[in-house]
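Here you get one chain, nothing else, as structure tokens; it is the form predicted alone.
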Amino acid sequence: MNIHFKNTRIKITPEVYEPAEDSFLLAEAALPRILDSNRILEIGCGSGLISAVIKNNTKAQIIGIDINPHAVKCTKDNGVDAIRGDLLSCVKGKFDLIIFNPPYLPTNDEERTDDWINAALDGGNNGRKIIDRFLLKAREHLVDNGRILLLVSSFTDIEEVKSKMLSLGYFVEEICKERYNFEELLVIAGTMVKK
């Protein structure tokens, strides 16, 4: 299956996750945020949609991560950098933006499933498990003034999740929000501050 979406093409593969309404919003907000002279990251780069937008439409150096190996594969395939890792346990250095489109849904038990793309959809029992554990590592990968944009959704409790940011001491600011259906997505950028 292929996508076409913003002077991009991207194809997609049965193992990985496939790009959705949260994939495509992400992207809108990432675009206008990036400087020529961005590194740049993207945490759980599943197809590559995100990466591949930003590296046809700017000038950013941009790498992607992903604990898929086969969602690894199909973003080389469509024409980016990316390793496989568990969030940013592989990655030394610091970037200007690091961009994540998280596992979010409140997932137990008995839903989870022994496939990759429940890797991309687990977000553990209140959906903030990996964006918890992301919040708390991507400050240390931050150039001064360095970004998140990380996109939220109304199931993990968007507020609880901006609270998380600010105690660790992030500049939370909201991007964009959609409604779709029965639940809100949010795009939020965390700014550090140099202190």
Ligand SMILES: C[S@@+](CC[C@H](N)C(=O)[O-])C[C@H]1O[C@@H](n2cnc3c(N)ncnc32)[C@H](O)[C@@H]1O
Given for the second form:
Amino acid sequence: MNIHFKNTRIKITPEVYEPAEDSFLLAEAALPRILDSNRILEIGCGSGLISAVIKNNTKAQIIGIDINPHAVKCTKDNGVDAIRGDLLSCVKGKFDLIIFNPPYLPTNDEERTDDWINAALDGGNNGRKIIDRFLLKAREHLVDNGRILLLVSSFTDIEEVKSKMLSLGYFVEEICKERYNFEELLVIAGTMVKK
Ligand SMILES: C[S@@+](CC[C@H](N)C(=O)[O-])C[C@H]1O[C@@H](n2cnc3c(N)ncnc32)[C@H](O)[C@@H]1O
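To test you: the structure above is the form predicted alone. What is the structure of the form predicted in complex with the named molecule?
Shown next: the complete complex, the earlier chain at its head.
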């Protein structure tokens, strides 16, 4: 399957999350906030759509990380450097911007499936299992005044995510939101302000 979006054509393979409203909303939110000098990391790059859009429309440096080896290959085939890893465990150094469209759906044991698409969707029992781990670690990899851009859903309890971010020292801003049927999607920025 192929997708064409913002000067970017990408190919998606079956074991990889197919870009959807959440992917497009995060890409749209990220683009105007990027400086050409930025070093950017995309966690959970999936097909590489968001990273490829950034690469093709800015001069920023971007690299993707995904736990799914098929996603890493897909991202590379779509023209963006990528490495396999669990969140930021394989990363050294600091970034101006870290982007993440995480698995955010509350998922119980019966709903869990034994395939790579589960890794794209399964946010644990409350939807925030991966998000909470990410928020804790991302702080260590931001430059002064560096930011994360995180996609969250009303299914994830947005207020809980914001309160976790505040407790970890992020300055929190809502960047944009869209409603799709019964779900609201929101992009939240979290800035590690230099003290
Ligand atoms: C909702 S998909 C988003 C994919 C792509 N960024 C997009 O927006 O179309 C979430 C992605 O996060 C990846 N992922 C899940 N847990 C991860 C982890 N612990 N470390 C790295 N990537 C992870 C999944 O494999 C999946 O590719």
